[in-house]
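In structure tokens, the next block holds one chain alone, the form predicted on its own.
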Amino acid sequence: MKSISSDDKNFICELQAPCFQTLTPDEVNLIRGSKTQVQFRKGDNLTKQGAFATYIMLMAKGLAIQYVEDESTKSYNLRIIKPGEFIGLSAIFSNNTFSYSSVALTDCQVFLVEKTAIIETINNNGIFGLGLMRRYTEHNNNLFDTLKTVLYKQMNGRLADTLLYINQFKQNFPDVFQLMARKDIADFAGISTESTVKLLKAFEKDGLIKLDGKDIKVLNNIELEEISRRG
């Protein structure tokens, strides 16, 4: 990680989110004064769970993972953070620390917000806490979504969600999958990458993708579709 100062090539001079476009004058200076531009690798480390959280990050630039960790080495891929997202707005809403992991699935610019600034501007702007209450919520649900999907679909019902969640991100980033190990893909499902490499073959031969190297092509929505609402 490093700071972008406001005379580098790769330096982004606003905070593109809607919300912040409900700011008065004087609490976009608030913010302005209180963020950090900074830059992370890929396969930097941008939160780890459990960490005490003095900010909280608005992706402008790249891709991330977000992941929970259990106490062993296992890990549940949850989404994939895509410019104009936040990061770690649990540690606003719930608690001060951040509630999950994320690492950089490219080469990231992110804005390092105060947490002090957000919260003073939350409580003189409620145009604009809504507005990161949703964002929040929006959060929450999908969580629900994944949990769902976790629980009572089979291990063709999660590759299949997989895979549709992923290919959505091709048309704005059409080397997602080539970014991602199996493993990732795996985690996204919850299952072994024993099992996925087996079920993308499986996939591929019945005519809904198209493996090429590290790519997967979706071919066949419509039926990906059916094996997901199948479970």
Second form
There are 2 protein chains.
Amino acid sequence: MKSISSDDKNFICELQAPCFQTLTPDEVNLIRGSKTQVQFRKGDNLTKQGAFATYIMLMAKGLAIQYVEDESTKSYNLRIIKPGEFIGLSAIFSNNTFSYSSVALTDCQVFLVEKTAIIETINNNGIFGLGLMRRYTEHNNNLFDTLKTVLYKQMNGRLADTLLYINQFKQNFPDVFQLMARKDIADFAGISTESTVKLLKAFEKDGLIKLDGKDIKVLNNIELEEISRRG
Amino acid sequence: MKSISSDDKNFICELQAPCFQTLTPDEVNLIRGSKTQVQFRKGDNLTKQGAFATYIMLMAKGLAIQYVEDESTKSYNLRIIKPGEFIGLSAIFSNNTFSYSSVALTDCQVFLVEKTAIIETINNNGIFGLGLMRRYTEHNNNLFDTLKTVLYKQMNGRLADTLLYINQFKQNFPDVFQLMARKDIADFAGISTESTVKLLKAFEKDGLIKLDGKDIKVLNNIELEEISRRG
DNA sequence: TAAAAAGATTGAGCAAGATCAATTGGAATA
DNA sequence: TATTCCAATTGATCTTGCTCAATCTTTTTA
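Just the form predicted on its own so far, so send over the form predicted together with a further copy of the same chain.
Following is the full complex, with the preceding chain placed first.
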């Protein structure tokens, strides 16, 4: 990763882009005032689970995967981070270390904002804090869904979930699937790579999807949703 | 559940109890001002996953279990709620429905506080908001640990986790284990009741615990922690 | 371009736990 | 106290999905 000069006006202007429309004016100002912009290369870690978190990040450009890992080699992918989204919000409220890792799926441009600056703003402006908190809580709700998926669904349901989830990104990022290895898909579903490969073939045979190299075309949304629902 | 007259001074005074020392003065005032106190009977649901959440709860007296459920019969226990702890904090920040259910393990006394009253307070007082957010974020961090447990540990590690967790409550609530059926323990570990029974016996044979009716005495903390760590 | 490395695919065998069925024990009820 | 009901226990069996090993394909590197 390398730093970018803070007076790169073009970059700052990107805060006007559609994906940032959800930011509140206060948030925009805070980020404008932040001095640090960082560029990550595909494959770089944006955050590492357990590392000290003295700042939060705002994804400006690019895609990343957020995941949890254990001590050995296992990973479980939680979500795809897209432009306009924060990374590490929990650091603001209590956590001094990141609860999860994240890795760049494409080259990424990211703003870093000091935790202390944010806390100061919240102290003076409860409404600003509520806004940040709302974003954070939404992720948290997803975590409950994730937990239920892991607890109650088996292979087919999980892979259907995964395909539907990733497929949502295809509109704005047509090459999402190409960016991912089979193992990445497997880690979203929480099943082994081998099982993923076999099950993808099975889904294709049933006409639910079309495998085209690394790309995957969802052919039958309805039925995939049904499989997801059944678990 | 039945309402209690709001001028039950003895009850209000309990907010001075040690377990409420973590509440900020602002929080105490808010709760003092709340008009609703409710009593739940052992086995009653305090919250039901998916129900509308227009208020949050503060446990005043008693113990409850927080859990997530699927459509059928499966439950997974997340934590034991003890006096001084909030239930449903996420409702304040974004969620209009409860993400989880909770059920009284003993008779419980609970304060209900309207969401709107809290939001108003936060708007005027960012520091108060930060305090609530900190509590909320801590639960969220536990959720990451829970997810990792479910993803990466198997039976032995999970049951060891569960026993160590519940055992923490024994100091202040010596009969915690007696309050729970084997199924409750199983639902904390996320394994079947039958497997729980068999594994408890095995742990006893290895001298890790002593089974005494429903009560369980932890004999070898160190080794249980080792089993937990190994997964 | 050829060789090497990494990822994808496939099939066989295996292990962890769940489910099922039967039995026992304890507590609640008539 | 006898009866009923529900929780706890136990053993046998079954399912899911993982691991392992071999092969094939694609990408990367020399």
